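First, one chain by itself in structure tokens, the form predicted alone.
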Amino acid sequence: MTDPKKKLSTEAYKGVRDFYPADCAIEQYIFGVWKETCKKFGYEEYMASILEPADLYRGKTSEEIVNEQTYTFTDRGDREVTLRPEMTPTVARLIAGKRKTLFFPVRWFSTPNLFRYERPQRGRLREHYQLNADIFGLPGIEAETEIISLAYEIMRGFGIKDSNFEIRINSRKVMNYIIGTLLGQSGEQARKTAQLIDRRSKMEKEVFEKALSELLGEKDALLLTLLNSKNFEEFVSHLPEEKELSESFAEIKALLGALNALGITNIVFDQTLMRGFDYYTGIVFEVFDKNPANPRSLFGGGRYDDLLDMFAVEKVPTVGFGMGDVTIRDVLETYDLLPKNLPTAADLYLSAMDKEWTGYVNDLAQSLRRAGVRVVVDYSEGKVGTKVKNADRAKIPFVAIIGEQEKTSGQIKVKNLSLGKETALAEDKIAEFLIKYQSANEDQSTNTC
């Protein structure tokens, strides 16, 4: 039992965040770019519960996440549940459940809250929000082209230049062929090799090569030759001319050609790119900032055609990606791209000069709100100068103080605090005046948490 005398900490749980209004405004700016861009591509928004059966993640999500990073517990009904660490299994469940009534291809997006128990560090926390965008029911390379184009347009939507980031691509089909057929590995050994390749960039050269030798023995030389290839052509030259490989290489070339045709030229082939999840079956990609301040992958995704197998239903070819809010905010800070003029709480700061005019002020505020104006009413009995200072501190652009003269004349003096200019307006003209100003100056989202 909690000691009633013990004072509770005001600190948040380790690795999660509190969003005070200014932080929330930035978060909503990020959400706004995500949602606006997805909708331009015709994607529909969906949502789901943060709780899922623990079995949903076993066997498809990476072992590291399932065994070490999930928040899993037994509920009061003796059911094992997990706070979702990723969204892909959830959306697969939704598609599997309604597949008979859906019109394919389905284009969906969501901005879920995700939880993973890991060491908090730059770009990675125990809780974050993430954009997930997926296209279901399109087996051809057109799906990869569209989903990577969507990711690219989101980066551009944030004002990030092509020269500041690159999109790295690879094929799990090719890498699985190399590991399974050429290296003769399967099961747990194949998984360990794939995971080791995925961690290569985070390891010292000697440490990586030693670990590879322990896994592969004398076959490590072949894999090292492939991993050390300087470009796609050199990589291909070291592989046999097999039909399965040729088809995968043609797929990669077609994707590169389609993206280049769209003007997306900051694409790099990276044979070490594996993506940590076990469900990827084809093209995979990740986006990287070129600034050394952000050394980790910003986000990524790929094709996962077999994920619906766990629900014992027919396959639905799928390509998707996830983009976290933590890493993208780091990048926006790096390039000074966070919005400078955050949304204000209201358009007008309204107050009565004396208490006897409070009823009139409330009536006016209600009328203005119904006309679409955001109004804060100050009920304090302070001096006019103090009220104006309070409005200024709150960054509310207009202030009006109501007294006998204003009520009697029907002319309300509305002051623009940034210009120091007063405009006398009839009650029925105030809303039009403020909405016109708001429309001309609003360049950020006014959503709230």
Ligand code: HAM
Second form
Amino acid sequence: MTDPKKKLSTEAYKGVRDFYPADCAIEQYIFGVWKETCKKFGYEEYMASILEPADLYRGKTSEEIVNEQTYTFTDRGDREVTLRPEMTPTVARLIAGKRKTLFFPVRWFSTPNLFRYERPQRGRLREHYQLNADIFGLPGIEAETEIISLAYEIMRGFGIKDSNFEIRINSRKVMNYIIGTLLGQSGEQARKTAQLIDRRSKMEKEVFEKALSELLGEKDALLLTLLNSKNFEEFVSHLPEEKELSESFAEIKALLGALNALGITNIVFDQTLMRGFDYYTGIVFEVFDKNPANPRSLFGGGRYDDLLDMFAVEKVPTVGFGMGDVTIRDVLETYDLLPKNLPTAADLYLSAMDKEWTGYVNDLAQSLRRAGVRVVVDYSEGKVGTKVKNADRAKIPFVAIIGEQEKTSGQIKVKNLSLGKETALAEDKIAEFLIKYQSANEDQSTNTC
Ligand code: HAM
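Return one more block: the form predicted together with this ligand, after the form predicted alone shown previously.
Full assembly next; the chain just shown is listed first.
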């Protein structure tokens, strides 16, 4: 039993974050770019609970996540419940639930928090927020083109230069053909090969080659030749002229062409990109920062046409991605791209010279707030100098201290703390004055947590 007298730690649970206001402002900036960009593409926001029945993930997503990374518990009614480790099965459930009444294509986005029992490290935590954007109901390559250009516009929205990041693409269909038909693998063995290919970039060359030869025997040479190909053309040249393959190659070429036509050229074919989830059926992609300080993917996504199979409804062709808040924040810090002026708590710091004027101050604050000004009231009876210092410490740009003179003259002196300049304004002109200043100085959304 815990000792009730024992003092508790103020640390957060391992691998999760507390967002004090300064961090919250950064988080809201990230969410702001995500949401604005999705809305520009006509995506609508949805939300769902963090609790899902454990069965939603079993055998349908990723073995690694289900067996090693989920937070699952039994509730008081004996149901197995999982804290969602990803949003894709949830959004598939939502679409399946309204399959008959939705008008396709459906474009949706969400910014859920997700839970994975990982070893906490740079870029990987146990709770992260992830933008999910998915387009449902388009079978053709225009869906991949739109989803990848949305990802690209988000990177631009954060001010990241094309030369600093890379979009890597591959095709699950091609890789399934190689592993299944050419290497003759299925089931657990096929999965192991896919996982090994996925880990290649993180392994020593010799260790990788040894593991590959143990898995594939003599067939490892063919796979090594394919994996070592320098580009798409060389990779294709090692593969047979099969209809199934040539269709997939045509798809990759069409996608590259369409993205190039949109001016998106920092895109490469990467035959080692596998994506850990079982549900992908076609093009898969990830986005990486080129700076070695941030080796983990920023985005991951692809086409998953069959996931709705798990519900008793007709399938819907779908493409989507997830982009995490942890990795993008690291990247924005690396390139010094976080906005310098994050939103302050208020526009105006209002206080009474002494208690007598508190009622008037409260009235004025109420009417200014109703007019759209953010006002913080200082109820203390301290010196004017102290009040101004407090406003400055809170980074509130304007101060007004109300005394008899202000009340009787109806002229309030509003002081701009950064310029040290005072402006005398009639009560009903203050809101207009502050709002004008606010919109001229705003370089980002004023969302707060
Ligand atoms: P994912 O590759 O597991 O894909 O995650 C997508 C992104 O979420 C990663 O690129 C990374 O930015 C971030 N992320 C993932 N795990 C963590 C973690 N433990 N800590 C911090 N950030 C993390 C999916 O989840 C798919 N369901 C995405 C998707 C949506 N596919 C289609 N639609």
